[in-house]
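The chain below stands alone and is given as structure tokens, in the form predicted on its own.
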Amino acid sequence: MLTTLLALIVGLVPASPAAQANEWRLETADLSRMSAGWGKALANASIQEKGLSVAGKTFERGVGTHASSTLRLDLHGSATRFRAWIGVDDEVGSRGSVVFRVSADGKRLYDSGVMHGGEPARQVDVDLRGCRILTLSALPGEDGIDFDHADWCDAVIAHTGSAPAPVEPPKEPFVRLTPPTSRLPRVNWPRLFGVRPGSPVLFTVPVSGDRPMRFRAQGLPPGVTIDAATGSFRGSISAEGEWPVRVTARNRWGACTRTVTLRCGETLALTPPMGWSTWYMAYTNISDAFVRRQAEAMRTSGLADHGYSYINIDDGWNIRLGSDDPVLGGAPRDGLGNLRPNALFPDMRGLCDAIHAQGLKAGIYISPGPSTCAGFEGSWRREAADAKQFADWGFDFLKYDWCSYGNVAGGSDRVHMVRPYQLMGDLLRLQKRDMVYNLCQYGMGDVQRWGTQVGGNFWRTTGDLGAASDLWESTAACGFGQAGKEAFAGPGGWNDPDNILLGRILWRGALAPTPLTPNEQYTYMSLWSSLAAPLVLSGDLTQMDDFTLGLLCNDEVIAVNQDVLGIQGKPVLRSEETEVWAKPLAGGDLAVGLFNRGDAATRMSAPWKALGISGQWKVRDLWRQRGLGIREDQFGATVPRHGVVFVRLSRV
């Protein structure tokens, strides 16, 4: 013994296999591969490039990201172990909250719960052996992604093979699931319009169909006609009221008639408004040309005809300050003090009056502070004038930004967060024009709480979705983040975890198709969906390639955001990976989403208790439009990764 002994510290007798693996150190991989919530992952340095500290305690070799935040590792079959030291980066003070995780082949190897700013650093110790695909994620805790700084210290994979190397998540097909649209005309959502007395009406009823149609009308209130051959309202209410309306559309292949509703009283967007933005499809290269190209589109692709309206004119359209570029540049107001737009904007109230002709409605942005997140003229000081100048343009939505208000806010609190859009909301009001009102500033003040009380009808509860590197990490946890809210949303105001990023839009500086999976994109919208969350959609309307529309165009799948009951879907049974939803809708039926957010297919079943019913039910499935029988007791499915089954249940 003592002879074996001093053999092995000479170095005269082989180590055992365990102690010959070679280590591979994470700072060493291709950090292009790992998303980041925020910024971008950094080797041996924090997320804000400085020194890796957890709790006081220094590392000099790691990992810096921000949740939420994936790396995907091929371990080649080889990998025995991985260690590390985890936490959150002392540049964040006691900020911030990190979930991280290991998992390997779709199974949970390690979770560390939330982990706190100023909580000390963690010891991962992992077992790798027969582990083919190792995922390491740091995911956002119960707050969002805010300061959310994740370090992985000295993390290390031991290996008796080939070295760990950064992989892509598994090709899926991209497979349409809804079904063509019918050449016979159908009455499609909303069905459920809100005005206020005397102000214009302009709604067009949305149908799907081979054209020409003929539409006509029985019920409509005094003062409102439909247009025969295009299916729109127009006129104006003078009294409250509520007017049930048999709207009959025919075209060479038959007819379809249904009831819709216009209700004249003080509240607008009585279901979840319905458009496209410029922001995520071109931020602030924008015009007068562009805008009108996109609202051509949003016809001629057959949007319109699902019941997307909105065409809503984000950042950049006015006078950048300070600006001296002579198309951008110049006085931000006119001598009387009115809002100057751009010379790529050259006729405000003309661009309206196009957007309408189209049966669509106009939106415009500007920020509550003297400028807005681009640098161009903002409403501080000048509310009342900016109020009635987009309501003589002729808008019907005004999305109001944050931005540099934070600057002459004067405080923090909620009252300091509340002012702005309560001057503006009480400014709107006083138009002869209806204005659906976006309270865009991220969440701040528990905006969920007040977004009512002082006019708006959607409010952002999140960061920018398009501003994480990771648009499936930013999109889940915003998305699944919305638990907890629902209580603050129906008709007349809504939730906003931020905008619909399908389609071509603008990712890493490049107009390109999102970085979404199909399977992905099937989740999105059926989150949203169950969310009664604003549709804005933020892809070029001009090259909807036909899985788009299929995704953005089911109508069964638009109705359950578009119920009139207007509550939000909530969690009934959440485990690590899965989560089963449920939303209650008119007629009794329930809207039920089972999501895997883990990285395989896996088996997920609802049952009747969680939901809240019994008995027998019949099971649609939303995305395919078809029936898949009657269930008792409880529906299941397999769910692929990253996925969703979207169900409606009936009673029988």
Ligand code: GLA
Given for the second form:
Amino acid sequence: MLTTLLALIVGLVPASPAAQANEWRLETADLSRMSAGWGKALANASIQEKGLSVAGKTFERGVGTHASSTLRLDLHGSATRFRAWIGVDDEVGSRGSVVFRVSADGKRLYDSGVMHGGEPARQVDVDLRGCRILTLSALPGEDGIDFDHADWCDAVIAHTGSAPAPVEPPKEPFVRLTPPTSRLPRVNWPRLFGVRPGSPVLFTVPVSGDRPMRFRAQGLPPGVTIDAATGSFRGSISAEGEWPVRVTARNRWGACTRTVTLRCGETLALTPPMGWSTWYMAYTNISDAFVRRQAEAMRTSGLADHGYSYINIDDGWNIRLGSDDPVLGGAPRDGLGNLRPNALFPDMRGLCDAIHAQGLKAGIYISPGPSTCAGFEGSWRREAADAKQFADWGFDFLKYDWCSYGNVAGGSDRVHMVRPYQLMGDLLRLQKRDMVYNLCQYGMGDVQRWGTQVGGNFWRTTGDLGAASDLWESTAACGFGQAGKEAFAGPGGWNDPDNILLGRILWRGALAPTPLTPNEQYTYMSLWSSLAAPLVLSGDLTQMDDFTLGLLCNDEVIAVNQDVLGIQGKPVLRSEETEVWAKPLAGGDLAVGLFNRGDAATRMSAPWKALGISGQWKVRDLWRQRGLGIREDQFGATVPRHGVVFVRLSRV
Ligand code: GLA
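Can you return the structure of this protein in the form predicted in complex with the named molecule rather than the form predicted on its own?
Once more the chain from above appears, this time first in line as the rest of the complex follows.
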């Protein structure tokens, strides 16, 4: 007995075959299951397809990924150890900061703390006996995900049974949290609308409830009437001023009266614009008929009753440069130099009229460069004619997308970045109708610092969410990454982390339900509401299931987004995986989001101290529209994986 033991210790006798461990290597996994905040995780290469290298030490084998990145592995209960070398890949130099984390069954087994570029690789060596699901995470350390190239080198799992295998997270049920829309009339948001003196007033009071409905208004400004059947304000206001209008909506079940304010002045988009864009459901595959169908569905689906009002045509409506396609090609301008729509848009004015007839507003798109991103005619050197053309057609919104402008800018400093946006902004102001101005240049040159100066009403602060390989990682990185830009947002000018990719969107080439889980979808809407970000939908409005309608039409969540103070919420507590956000609301309330970016449900709390409040506060669950009682000192909740608990606090 003693000799056997001794022999085992000194390694003379091999352990019994049953207990002998096999080695499974991470790079052999199906890496399409590993999420990445940018690019795609690769075997035996960094995220940029170079050799794996950390502080000069190179590794033949391993996996290169990009924060935030997660892989879940089923260990079948037979794994014994995980070993790896971790670090930020040398391809980013001293930039980048990553936290490597190893968890199993919701318990943390290893945490690297923040590792920076240039730091030597560290060895992870953890016991996995008894573990079922292993999660490997590479999380952004500091300042968002930029340059967070994360390497798992020589990563090996020792096991005695079946090899570890990537697994999907548990399926979540699609539970609609939003209570059903009442049949009674209810005046929803926005309840504040800005118009310039002399411009046509175009605002339909968003009211849910059964139709037919009758509308009455008291206190209208001179020159403005309300359509008794539709609730649309029409007319114009000649002088600056503010009119709190008492609007009553009545149907067979009852009536609702609320104050809706018309503010006549130079500022448009007093609350974040709400609407829809063609881009993520059709890309350039668009036509007059398609846009009309979507506009009609905006109304029939009920979305318009909850405040969505812009129908925006994105890239692809005019002439594709150099194309000999009889439908899309041709001369990009007529003899007078005016823009020509392509054959699929035979009557732009008629299309705008049809959108207006639905009580909605129409948006158009072009680039300040010679061509748009998809290669259609741009506005370069024709800006004045184009601004006038858009106004003449009847558009109420312009998205102005940098695209090819870089080739003609003549410089890459801020002056050159601002110039084309200033030019078009000035031209839009000269038109006799109001056009909300959406700058799109992906956040270059700190656009949030000068967006308002050039007349912009909102500006993209990020790249294209839909271009990412992992929609959850990209929405989380871009959405939570808005922290720090809050000082630049407010009535008339908003930060825009891109459209709402919910409902049926074009994803990997096919029109399909968004790849996000139900909790990720609740996070998306809660976060965009906390951010006071424009709510520009991008899914198919003609095919809205009940879950998606509940998600997009929760009036208490929308009220946070549309709050008249227009304050962009910000994080008050942050760790790598959890964030507590707060947004001050009119009347002294606070919207508070408990967000869990981690891979397992977790207990979270929003202490009053972090929120800067004290005493007793009423807590209301915004998604369920239900009071949760009174709290002192803090509000705590268990927050699901990638999910949110979104509440409104009101002082008792
Ligand atoms: C860019 C923009 C998108 C979209 C396309 C159109 O990528 O960021 O939002 O407008 O161009 O080509």
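The structure presented is a predicted model; accordingly, all values stated were derived computationally and were not measured. Positions refer to the first chain, counted from 1.
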Rigid block check between these two forms (residue 174, residue 147): no
